[in-house]
Each structure stands twice: as C-alpha cells, then as structure tokens.
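To begin, one chain is listed below as structure tokens, in the form predicted alone.
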Amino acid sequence: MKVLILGVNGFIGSHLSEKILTETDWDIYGLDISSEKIGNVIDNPRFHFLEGDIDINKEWIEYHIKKCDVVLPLVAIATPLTYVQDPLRVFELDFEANLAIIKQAVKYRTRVIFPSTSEVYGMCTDDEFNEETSNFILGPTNKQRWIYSCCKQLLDRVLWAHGQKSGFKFSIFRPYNWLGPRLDDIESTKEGSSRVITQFIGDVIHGKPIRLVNGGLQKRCFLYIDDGIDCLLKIIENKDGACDSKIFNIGNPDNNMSIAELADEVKAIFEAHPLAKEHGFSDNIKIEKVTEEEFYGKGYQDVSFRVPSIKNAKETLGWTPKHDFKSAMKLTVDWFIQDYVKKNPGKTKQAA
C-alpha cells in the first residue's frame, strides 16, 4: 500500500508514520512545512518526504493522489484561539484547501480518511455522542469559535455525498482530545495557542500559574496517542472495506475527566517528577480561574462535556482503548519534562 500523509510533520502524522514503518510494509510520501517531529523516520527508505506547503506544492500533492492508494489530509488549524481571532484563515486552510485535495481523490478515486473532529457535535445534549444518530448543535453566527466545527462538519458532508453519488471510498474518523508526545511546541506556547494539556505543562515549566478557564468545570475524555494511531492503522487497513463509507469517533469514555482533575494531575505529577524537581518546575505551582473573554477575547464559547460512544470501533474494527487517564497523563507529562532538559541542559524555571 502507498500511503499519502499531508501534514505528515504533526502530532498524529508524525506517530502514525512510526507505526506504519514499524508494523507494516506500506509506503510514506509525505507532505509538510518542517520535519522537527519525524527525525526518527525520515531516512527510512520506505519514507518519502518533501517539505512544502499544501498552497504551494499543488503539482505534487495531485501527483501524489493520483499515484497512492490512499490519502489522509491532516492538515488543519486546531487551536481555538485562532478560531476567535482569525476565522478566516481556519477556513482557507480547513475548508477551502482540504475540498481541493478531497476533490482531487474523487476525481482518481484515491480512498480518503479524513480527519473530522469531536467539535462537530458542538453543545449536542446526548449523554453519548454517536456517529449516526446524535445532532450538531453549534453557537450563533457572532460565536468565532464554531468555525472550525463548521469547516469539518461540512467536508464529512461533502464526502458522504460523494461516497453515496459515485461510490467513492472514504473513512472518517474524530478523535477526542489525544494527548502524548510531541502534542506541540511548549517552548513556543502562547495563551490559548496550544491544546490544553500543554498548555498546562508550558505554563509550569515557564512559572506561570495554570488558568483555568470558567474554573475548569468543563469535562473532556483525554485519549492516549498510542490507542488511537492502533485505531488509525486499522481504519488504513480497511479489512475487506468494513471501513468503507463509516464514521469512527475515536476517544476513551473511560477517561472523562473536568479541565480542574486534568489542571490537579499536572501538578501532581511535577511535584512527584525528579528532573521536575531538581529544576525547579515544581515549586510552587499556582492554579487560578479565569474567565473565557479574559483568556480567548469575545466570540468564544464552550462546550461542557464531550463524550463519545465508540461502539462503532469496536464491533467494526475489535478495537479498545487501553490506556487509562493517569498512565496517559504521566507518559505525556513524563515525555515533555525529559525533552524540555534535553533540549535546555541546565536550565531552571526562573531561567525558563
């Protein structure tokens, strides 16, 4: 199999990349602007990588569709901050850019697994959130932060329709709040930039207090990345088209826990960490609440709960979680620490 990867550089891309090379005999090609997160792949002869932009290298990537077998484009604006502040530019890059690649696939029908998210559901009520039977229910028009929900609503539609017209084949999955390794740069975290758990990990490493927006009553279901890129493979993988024209929420109801629980493990395990300590992150870590107009600006609004029933994945593809919220947390929190030291030696927290 050959196997198309936009956005191969980030969170996802990156661990996905590790397991097809390590489990599988399939082949890499490779999009994205810089290869920071895919050093330990990217002299892999069965690795095929070029650092471009999906607004740039247009020839290459229809090339690519047309010459793989499949073709998942990863690449998207995931930060509500930027959802507040610069709608349009999640939409050129979420929307717009996303159609163009998804219009090229079914023109080669080149499978797609696209990558929807847990936010299309918005403030839905269900108890469970199901792929088949539970409405979007997003915010106003005046309420930024739903662009990016819309953005990938309207793309999971746009391939529906065309996997009902023609035939085409496509997979779409939603994860839910996955965490690991390489999630983003903590070095270079800015206020409501990064996903929360580094954000939270960032602020302590830099002496800042951890803000809880709204007092971090909101609860989310965090899912290890390694539970979810076996998920992933499997979808791929496609055993005799079980995956063909379904939706997958990927995420671990188990691990349902408020932004506060998640702001309290943090803190515990850097106050239980040695490098933690002997570097001083762990002095003194402050929590404090905030409003979300005092963290975001206007235009945003949250959702209070998201949890997903993940019946399809495991009748269709025999696949559970097996990660439980505290090892997720110290593997994340663990990675981050001893990457931070190994790339700063000698630095402390007043120095951070």
Ligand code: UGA
The other form holds:
Amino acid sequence: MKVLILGVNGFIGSHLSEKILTETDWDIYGLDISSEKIGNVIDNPRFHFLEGDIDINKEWIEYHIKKCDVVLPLVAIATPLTYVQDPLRVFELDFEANLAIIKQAVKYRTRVIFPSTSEVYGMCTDDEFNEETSNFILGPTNKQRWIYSCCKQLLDRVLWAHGQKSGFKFSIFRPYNWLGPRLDDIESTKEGSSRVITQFIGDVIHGKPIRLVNGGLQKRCFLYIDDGIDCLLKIIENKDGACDSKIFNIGNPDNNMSIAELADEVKAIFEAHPLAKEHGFSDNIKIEKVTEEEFYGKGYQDVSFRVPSIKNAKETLGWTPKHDFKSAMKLTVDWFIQDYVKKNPGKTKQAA
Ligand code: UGA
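Same protein, different state: after the form predicted alone, show the form predicted together with the named molecule.
What follows is the entire complex, opening with the chain shown before.
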C-alpha cells in the first residue's frame, strides 16, 4: 500500500510513520514544512519525504494523491489560542486547503482518512459522545473558538455526502486529547499557544506558574499516542472494508481527569524526576487560577466535559486503549524533560 501523509512531521504524522514502517511493508509519501520530528524515519527507504507547503507544492500533492492508495490530510492548526487570535488562518488552512485535498481525492478515487476532532461535539451534554447520535452544540459566531470545530464538521459532512453520492471511500477519526512525546513545540508555550499538557510542562520548565483557566474544573479524557496510533493503523488497514463510511471516536473514557488534577500530576512528576531536580525545574512549582479572558482574550468558550463512546472502534476494529492516565503522563513528561535537557544542555530553570 502507498500511504500519503500530508503533515507528516506533526505529532500524529510522525508517530504514525514510525508505526507503519516498523509493522507493515507499506510505503509512505510525506509532506511537511519541516522535519524535526521525523529524524527516526527520514532515512528509511520506504519513507519518501518532501519538505514543502500544502499551499505551494500543489502539483506534487496532486500527483501523489493520484498515485497513492490512501491519503491522510493531517495539516491543521489545532491550538485553541490560535482559533481565537487568528480564526481566518484556521479557516484557510484547516478548511480551504483541506477541502482542495478532498476534492482531488474524490477526483482520483483515492481513499481519505480524515482527522476530525472531539471538538465537533462542542458543548454537547451527552454523558458519552456518540458518533451516530450525539448533537453538535457550538456557541455564537462571536465566540471564535468554534471556528476549528465548525471547519472540521463541514469537512466531515462533505466527505459523508461524497460517500453517499458516489460510494466514495473515506473514514473519519476523532482524537480526544491525545498526549505523548512530540505533542507540541515546548517553545510555543512561551506565548501560551500550546495545548494544555505541553503548556503546563513548558510553564514549569520556563519557571512560570501553571495556570488553571476558570479554576480547572473542566474535564478531558486523555489518550496516549501509542493507543491512538494502534487504532489508526487498523483504520488504514481497513479489513474487509469495515471502516468505509465510518466515523471513529478515538479516546480513553477511563482517563477522564479535570485540568486541576492534570496540573497536580504534572507537578508531582516533576518533583519526583531526578533530571528535573538536577536542573532546578522541580523547585517551587506554582499553580494559579486565571479567567478565560485573561488567558485567551475575548472569543473563547470552553467545553466542560467530553467523554467518548468508543463502542464503534471496539466492535469494528477490536481496539481498546491500554495506557492509563498516570503511565501516559509519566511517559510524556519524561520525554519532554529529556528532550529539553538534550537540546538545552546546561540550562536550568529560566526566570519568566
Ligand atoms: C483541543 C484542541 O482544540 C484540539 O487540538 C483537539 O482537536 C482537541 O482538543 C483534542 O485533542 O481532542 P482542548 O482540549 O480544549 O481542545 O484544548 P487544550 O488547549 O488542550 O485545553 C484543555 C483545557 O485546559 C481547556 O479547558 C483549557 O481552557 C485548559 N487550559 C489550557 C488551562 O487551564 N491552562 C492552560 O495553560 C491551557
């Protein structure tokens, strides 16, 4: 199989590439604007990489969509601060650029595996979000936070419509707060623009307080990247076409933690970590409360809880997540500490 991954140097793209190259005989054709996360795979003869831009290298992309069996368009902005601060960029990249990819895939009949998001359900009040029955509840237009959710939702619907109209083959997956090595760039935490786990780790390393937006009572279900990638690989395999026209929540309902509990866990891991202690990262870690407006500015609205139903993935794919919250957090925080020390030898805790 020839797999095209756009955004191959991202968190999901880089882990997926490692897994494909170790566990299958497939070839990967990958595009990204940089390559720092794919050092482990870049020299593999089955990994064909172009350093390029989805908005610029259009001919390369079209050629490879035509040539490959399946395309995963993983290029997207996925950080809430950007939804609020630069919503048009989110629209251009997450919606417009990806719509063009989907149109080409439809033209060449290349199967699409599309990264939707748990955010499509918005402020849904169901105890468990179900792919077939849960409603999507988004806030008003002036709450720009929902532009990402809305972009992804519309692309989900476009794919669905193509499937209905012409039997076009696609699968949609919805990650729920995946975590693990290489999640976000630790330096982006200086502007507060990372997702929560990298943000907390970066804050501690840079000597800043961990900030709990609106007190941190809101909850998320955290899934370790290896579990997510196991599931994704099964979707790409698509045994007996079982995944065609299917939507899969990929999350871990058992790892349902409040953001305040997450902060306590990050603090505890740093305080027990020999390398973090040696570099002074563990000293005097502070946790403080901030309002959503202080943190994000206007235009933000939060999700208080989101628990996935993973019945679809369990029954169709025989998949269940394995990593509990504590082990997932330990592996993640440990990787970030080691990586930071390796890249910044001799640097100790930096004053804010
Ligand atoms: C994220 C992103 O929208 C997407 O990357 C993704 O599709 C989705 O989750 C997912 O991974 O499922 P969200 O979970 O709201 O959405 O984003 P985070 O930035 O990780 O924030 C989680 C919670 O922590 C929010 O309630 C946020 O307000 C809070 N937070 C964040 C803090 O309390 N402090 C911080 O420093 C950062």
